[in-house]
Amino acid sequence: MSEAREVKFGVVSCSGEECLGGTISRLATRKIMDEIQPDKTVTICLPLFLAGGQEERTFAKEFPTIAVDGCNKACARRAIEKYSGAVSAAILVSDLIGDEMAEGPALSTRDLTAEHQKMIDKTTLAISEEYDVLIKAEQVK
């Protein structure tokens, strides 16, 4: 009798702190975390990940894994692939948000705008389909 494979999903979030790409990523992938998907996705710490943090090196290597970037530089999708292999799916916040949007300057939480929470809710989105996208690949496996 076989069991069924629970597979969990990694996201990756830009850890950009410069810009607002950065900051729409992170708040997106906790909303995908906290309310989306809450018990099928993890996130992976980029920074510890870039430090040589084996388990998340391994989680990426071993379980399908989405990268959010903020912009293009896409430190968050680069950092997957140089240590743990393809990522099953990159979202780019600045294709979402526009270049000049992504790239203007981080805010603080407290100054959430309805405009920022739309480019949330858009980018969260965008991460919910190649989520689903994703797990029916993983159902016919």
The other form holds:
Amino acid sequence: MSEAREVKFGVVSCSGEECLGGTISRLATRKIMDEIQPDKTVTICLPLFLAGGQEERTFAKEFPTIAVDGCNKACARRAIEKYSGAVSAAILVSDLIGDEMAEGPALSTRDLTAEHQKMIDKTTLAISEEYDVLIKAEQVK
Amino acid sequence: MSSKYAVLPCNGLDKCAGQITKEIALAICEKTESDLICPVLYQVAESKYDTSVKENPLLVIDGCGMRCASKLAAAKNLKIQKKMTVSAEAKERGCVLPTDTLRLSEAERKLAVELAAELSKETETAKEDSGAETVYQTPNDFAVYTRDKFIFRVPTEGFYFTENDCWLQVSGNRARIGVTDYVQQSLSDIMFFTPPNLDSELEQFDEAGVIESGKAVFEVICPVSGKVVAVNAELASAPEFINQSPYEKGWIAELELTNFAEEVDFLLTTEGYMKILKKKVDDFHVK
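Alright, leaving the form predicted on its own aside, put up the form predicted together with its partner chain.
And the full complex, kicking off with our chain again.
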């Protein structure tokens, strides 16, 4: 009898310096990791991944990975695809909150408003839905 | 701080220190007209930031010891004006960063504000302390050791040395310190220099700053005990002075001597250092 593999999911957020969409993607990723699926998800430091972090790249090759990008530049998804292969799912925050809003200026977490919080919740929900689909697929294997 | 900078944070997401870098970068950009450089986008779309990083002094903020932002700057051949590693700064302040959550508490936010202020303050302080008044003789005669295309110069008069390839030039009760020609040639192009803190009291053989090139990091070992009364602020914007002129324009710091009479016994003359230099060059020489 083979042992069931413990499945961890990588949730990789874009770096989020450029725009509000990036900030939202970072915070939603943190919410998934801290509150929604704290034992089942890990994140990958994208700057380290790009700088050549082998542990990060190996993880993304071996485990299902959800890319969360702030805008359609899709830096996170493209980076994973370049160094570790296809992502299992990709979320685009600009699709959820609109291009204009997503491309607004980045903000500090101390300046978060209720409206921003709703955007984070919406993105968190989208990641969570992708997670549910992926976990079911893993259970079928 | 009133200057405009290009600010490059590591912006790592998986450690608290990385979260703090973002807050520091935003705080600096809010106070100035500085440009925020996204490290990830810079990797994939270099041209977007080309103008900013070339026209403005660059501030680099690393989150942890991986120093991804510094490595990125080195890979792009950027000259760093000032940099900071948040985890090291937190440790120095006795501030323990949380490992169980990445959400920033008031303590971490306060730290971010302090570090943002410090990053700007130190830049200005370095400018103010750029000149030492004590006169130091310019070396005009050098002992030379040549190996293939490499030529290593060591001043013949007025300098002391350590086995760690640092030098000391005394003037009254003060002295300048620096690194030898051997260090600058071994490191190749020097990208960044972290000076010792002004007014700090250093013991003989304490660390007196760090020099970084694309190849390696070199800790400057202080040849004598003393109080740091000046640092060479020009190295902040032109660390290549250490390559170009290690015994003159590339001086690192000036000390007020506290125990020179006893410590001089542990220093090397030109002749003594030349023996060590030759052995190092011969042992490590790669044809």
